[in-house]
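Take a look at this single chain, the form predicted alone, given in structure tokens.
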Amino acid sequence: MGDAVQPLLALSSLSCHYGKTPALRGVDIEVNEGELVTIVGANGAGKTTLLRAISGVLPIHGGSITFEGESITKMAAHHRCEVGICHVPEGRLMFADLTVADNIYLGGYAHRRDKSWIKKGTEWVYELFPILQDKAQDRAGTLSGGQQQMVAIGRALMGRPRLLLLDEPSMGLAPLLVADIFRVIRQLNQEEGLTCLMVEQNAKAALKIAQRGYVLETGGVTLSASASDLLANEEIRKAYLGH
């Protein structure tokens, strides 16, 4: 037998706070290359608290960070992001003052000096999200919660990540919309190989697209199993995926 293959991304014994309160304990979790793994739980169960904790946002108070075999626990947040470690944040985070062209061209800040990626990364963009071409002269806060969500990954993208993080990207949208965000991360997934840490409060539809699954319950983690068989768990699909 060959070597196991090292995850991209592993927490182990990860824990945080808010002030005194516990919001992570004792976290455990991998994510391979090329995977999309999606975090099922609850509202308050810390899905958001750990998406800011890899990203570097919010400081931990326990365990470690370790991306592509290397320590990156007490690595400063726009370092990570250097690194290929790109956050879609829940609420989107527009700059809704500027334009939808130059809130994507910030998303590249960390690589500005090469323009060939600025180049190649906006028009990648446009070609996933054509109403963006349309609308890249409107300012940002003008725009729909779907296109603003477009936005939002968009500019993600312009870091180059490695992994991508994206925190509730079907939030507020309309059906139709959900659809067409989750068609654009599965085809990320699938057939550009990101690999994406998903936390998602459809979980149904995030559980359909990814290849594995965690369930967080009060800051903890209280299963892990393929996206299939979290589909199939009947204490699941009656806890989280309406039946």
Second form
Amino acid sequence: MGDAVQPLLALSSLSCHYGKTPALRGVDIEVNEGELVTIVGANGAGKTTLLRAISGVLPIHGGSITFEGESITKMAAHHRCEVGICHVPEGRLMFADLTVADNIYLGGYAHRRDKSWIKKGTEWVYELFPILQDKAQDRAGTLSGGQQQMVAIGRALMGRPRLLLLDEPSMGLAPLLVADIFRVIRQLNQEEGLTCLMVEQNAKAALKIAQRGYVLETGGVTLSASASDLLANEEIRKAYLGH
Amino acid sequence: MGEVFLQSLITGVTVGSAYALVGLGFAIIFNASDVVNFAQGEFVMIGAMSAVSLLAVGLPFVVAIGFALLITVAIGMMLEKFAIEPAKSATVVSTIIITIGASIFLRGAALLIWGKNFHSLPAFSGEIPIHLGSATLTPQSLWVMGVTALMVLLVRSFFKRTVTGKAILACSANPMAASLMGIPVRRMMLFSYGLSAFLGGVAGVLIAPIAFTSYDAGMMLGLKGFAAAILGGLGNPMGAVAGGVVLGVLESLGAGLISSGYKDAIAFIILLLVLFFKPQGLFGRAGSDRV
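Alt. form predicted in complex with its partner chain, vs. the form predicted alone above:
The next block holds the full complex; its first chain is the one shown before.
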């Protein structure tokens, strides 16, 4: 990674707090074009806060966010989607009463006037998750957790991401489905060249498909290394990988 | 007996159409934000009173009505912009209280502008009644029913077919997710208030030739519309429409068959019965599943 390469996303001493409780204290993170970067950390370390700050739904209190070399620190959340930051939120956050097709369609809200993209994007999503095509007219709230996660990813892909933020995509899913979801994320990153920043409790599975990782502890980055180094790191194994 | 019944039915559907439009306005804002907007009735009054004033200064009928509706929409949006949005961190209950305050404010402003006199609009297309057996139907009743039906169909297809309609539903389902999808949540809220105000204004203009309007006419209509929305199940737009018509018919049957003194009481007895025995409304849907 030469210094000449400008990172796609750069967070510089980003801080953020809920009331008086600091949630992020001076976080520096970079994500380069084409990478899959994962953030490992315990519950409450600030992982979700970090992603929400990047997509602008949570106000930040210090530091800056640069995307494609331009500061987006002050940009409104709904504009960040337009520049290509698309977020698969924790807990999936379905539009439960709307159909699966409408959920996916609304993911492309920022590009709603680009009919050819809407058509192409929808085909892409159904190709990645064929089951969703069968369920297209069902209310999203009636789907299983795994199918909802597919809708959540599909919805974000409709936003034509330059950077895909994934918040706990495996949360609450059966092991078989987890493998499915990770396979798709890996495919998106390696075959389609999509840049991803993923937060995941299941650190082992995440590090296996990621190139680099950051360890986040009580709102600060304590370690940054390649995914394979983190997988091999004794302390990380003990703390986050369960052995 | 039969003729009283038929006549009550006609009157009931006419008045019920106005309740339906007000109820629809309630449902739209409730859907977008879980807030019951108690200034909804004031939109009806503002629509009617503005039309009366604009007609009095000599504007042609259609132009006067067009501007009256514009004024109503503007006031609806201003309500959102200057009273609801600044309190965005307030709870739903506080926001509802803000709308009650806004309704009192709007009524007071109307009193200052228009005074205490009753006003009326001329009928849209003459007063020659149509005879249906022993009952009569005024042309204005047809206008009320026809325009209401048209509005209901338009609103329905707006939410079912257009991207903006779906985006508003998305904001109500999950504002954060909507925001992550690039949907400007505040602008959608502004739009919802504008749309509700528009429907209220339409109701006001439609019934002003039938019922007199005054600065406080919105209060009773607002409550009836609220009863309609509850009857149909809050948050169910088509339920609110059906609730409005049912309420209008029952009210008018009660007035015709029992005594006209009970007209308003009937609406509120129904409201209470629904709240006691079927709080989700006659056509209410079960809460949405969250897995």
